[in-house]
Ligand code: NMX
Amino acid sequence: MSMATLKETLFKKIQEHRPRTTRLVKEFGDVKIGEVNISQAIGGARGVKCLVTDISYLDPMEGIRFRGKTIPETFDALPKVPGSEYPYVEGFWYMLMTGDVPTMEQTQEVVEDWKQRARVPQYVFDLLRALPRDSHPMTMFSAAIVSMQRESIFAQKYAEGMSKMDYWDPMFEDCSNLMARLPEIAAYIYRMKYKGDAPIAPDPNLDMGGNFAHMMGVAKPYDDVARMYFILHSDHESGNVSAHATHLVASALSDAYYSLSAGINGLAGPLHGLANQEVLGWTQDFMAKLGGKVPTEDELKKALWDTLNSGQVIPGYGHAVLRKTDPRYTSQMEFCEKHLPDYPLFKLVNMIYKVAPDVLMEHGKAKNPWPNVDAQSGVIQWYYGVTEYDFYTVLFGVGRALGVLANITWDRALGYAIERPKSVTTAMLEEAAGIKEKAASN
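Return the coordinates for this one chain only, taking the form predicted alone.
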């Protein structure tokens, strides 16, 4: 007997979940789960509990949990690519969508499904070639995604008229088509811009991670780097800019192409996805200042203090939510310890990891003196020859798509409303704070 497909399993999960959401709104809609203060209103809604997602949860101490599983549990549970230490990205997609760990058979079904969906329309390549060659790769990536909006099954079905209960179905189709095509689009941008305009055709025999490494033109174990990287960067609950922007745009019933393009635009910002290239540049400059060699711990400690005392930060350290070492950092560190233990840049990063937290704690300004995912990810890319900083955020974007697209499929399944927070004026805040009399009405 054939196993239920991903889509059948997802539909069953949606039907089971819908009454939970309906009941919460109907019976418990007035239950308070938090209060908002002035600093949250002015400070970017930090920590305000007003989004719902079951795809992932960011615990301040444990880090990210994907469908309830920590990163090590996720890597252990999922079916591995034969001859590889890492799981199929396709199996991870199944888990993000359904909350179930797929069997190898169910994973292979997704692998085959994505191969059927993977053909990128020729006009996407024509569009990319028409852009100025010095356009940022994230501009190219976002433009390629939104250009495919004409392919949207959701937009077509919505125009024809369909039941709200069925919105998830064409959204799932759009999201699956996007996931299948993003690796080739990303690799094409890389080869066109940085490798003498010599794209490499996809290999239909490979899984998503293996095929991406092949199309990038980077030898093993870069296929494992891709699998690890895409899973680690896939989702970080709903409040980060790329996830929230995707959710926000989709809440207007914009389709997955419009929504993901918006999320990618948010990811391009220096305070979000661009951070990994900033960290690598800083680490390389830091090493150059130290004479190009790995310093002693004492030399490093002095150099870090000099950095802080000059008013600069140590990039890659600290996180909005996490209060200990980012498990995504640890996963990448373990990969480096196995595959590039003697690489000077990794040795420096590892030594910063040993020394910086104590320096930052003594310095006293960092709420969280531990490294985040960005402290390590650029070093791995550099080691394997992907030395083009500007491209790193595109890699992040391919991974992040997994989480945000799973999320918007569930947004439509559960009929989440258009997002529309209420704004107040500065005068209203001053009045609430008791520092200004209520303005006389005219």
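Rigid core (definition): largest C-alpha set, two forms, superposition within 1.5 Å. Computed from a predicted model, the values in this text were never measured in an experiment. Numbering follows the first chain given and starts at 1. First, how it differs from the form predicted in complex with the named molecule.
- Once both forms are fitted on their rigid core, the CA atom of residue 361 lies 2 Å or more apart between the two forms.
- Once both forms are fitted on their rigid core, the CA atom of residue 265 lies less than 2 Å apart between the two forms.
- Positional change of residue 308 between the two forms reaches 2 Å or more at the C-alpha, relative to the superposed core.
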Contents of the next structure:
Amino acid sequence: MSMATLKETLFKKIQEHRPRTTRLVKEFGDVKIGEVNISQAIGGARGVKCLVTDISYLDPMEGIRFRGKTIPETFDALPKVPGSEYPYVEGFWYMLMTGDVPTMEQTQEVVEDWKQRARVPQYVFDLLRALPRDSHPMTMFSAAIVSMQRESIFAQKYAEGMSKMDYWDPMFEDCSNLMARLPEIAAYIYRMKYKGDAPIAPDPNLDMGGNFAHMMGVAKPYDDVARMYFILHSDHESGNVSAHATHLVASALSDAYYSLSAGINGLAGPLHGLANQEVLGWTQDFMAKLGGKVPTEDELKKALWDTLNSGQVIPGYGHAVLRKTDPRYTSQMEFCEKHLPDYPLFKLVNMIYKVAPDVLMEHGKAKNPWPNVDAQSGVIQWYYGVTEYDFYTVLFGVGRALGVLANITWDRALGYAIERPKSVTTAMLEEAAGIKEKAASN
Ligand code: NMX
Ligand code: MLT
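Let's see the other form, the form predicted in complex with the named molecule, since the form predicted alone is already up.
Full complex below, order starting with the chain above.
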């Protein structure tokens, strides 16, 4: 008997899962899972449980689990690219989609499938070339994604008339096509913008991570850096801005191109993904002020306080959910300890890790004084020669696409509703707080 494809396995999983969701809604729809208070309504819905995903879960103390697996468990379980330390991104996609760890054969099926889907339409390159060259790379990335909307199989099938039960199928097709094309688009932006407008053609013999490194023009072990980076940045449950924005837009039955572009726009904010470029910017400015010499802990402390006292955040520190060091930070730190232990920038980042949490605790505002994923990622890129730090969020975006696209495929499979939370007025909150008489009209 021939092996089931990823799509066939996914369909089986979807059929098994649907009754669970239906039962919860039908029989237990009234069961309460939380309450909402005024500070949550004003403060970004922090901690409000109103999203459902099975792709990943974020525990405040332990950090992320992808399909129930911690980061080290994920790296251990998945099939590795021969001669590499890190797994195939394609196998990770299989795991995010189905919840199963694929065999090497199942992984190879996705590798081959993505190769068939990888051709980027010429008009995407034409569009990128038409944009001002000083556009931010995230603007270019988002524009390239939304420009491909005309390719959407979901939009086409929807226009023709399609049963709700079938929505997941063209959504999966669109998401797979996007995943197969994003690496070339990202690398093209990089080479066009920063490397003398000299794009490198894809190599059809390579896996996704290997091909990305090849198209970036960066030698080994950057292929492994790419695999590690994309997997680490893939998913952080559903409430973060990029995942939530993607899900929100998809909930209107907008296709994967519109939805991912929206998510990428959210990732481009400095409090979200852009923080990784801000970390490098902050660190480089600080080094420049010191004339390049290695700082003392006191000098570093002063620079951190100067940032806080000028009303700015310390990029790469703090988190809306996490209350410990982000395991994605730790995973990258372990990579650095192995591959670049004596690199001065790595040493400086470690020194910040030693000093910043105490400074943030003394400052007394941030609920989490520990580093997040963005505090460490730029060092690795810099070490391998990718020093153009305004490009870093595009790398985050390629990785994030894995998680958010797996999520919206399942959104369609489980028939999740159009998202529409309720808003209230300030006067209504004042009434609820008992500090204002009920007005005839709010
Ligand atoms: N530096 C200075 N102040 C901070 C920091 C920080 N790193 N983190 C939080 N605060 C402040 C925050 O601005 C807020 O101040 P105010 O009361 O004046 O509005 C206060 O502490 C309470 O915020 P929290 O509840 O701890 O954090 P929140 O959940 O609102 O925000 C972040 C989470 C991640 C947006 C926030 O910690 C931050 O701005 N960090 C720096 C930017 C960053 O690293 N972002 C990347 C997040 C990961 N990612 O890749 O997306
Ligand atoms: C993320 O990876 O999305 C960030 O850590 C932000 C978050 O989870 O809120």
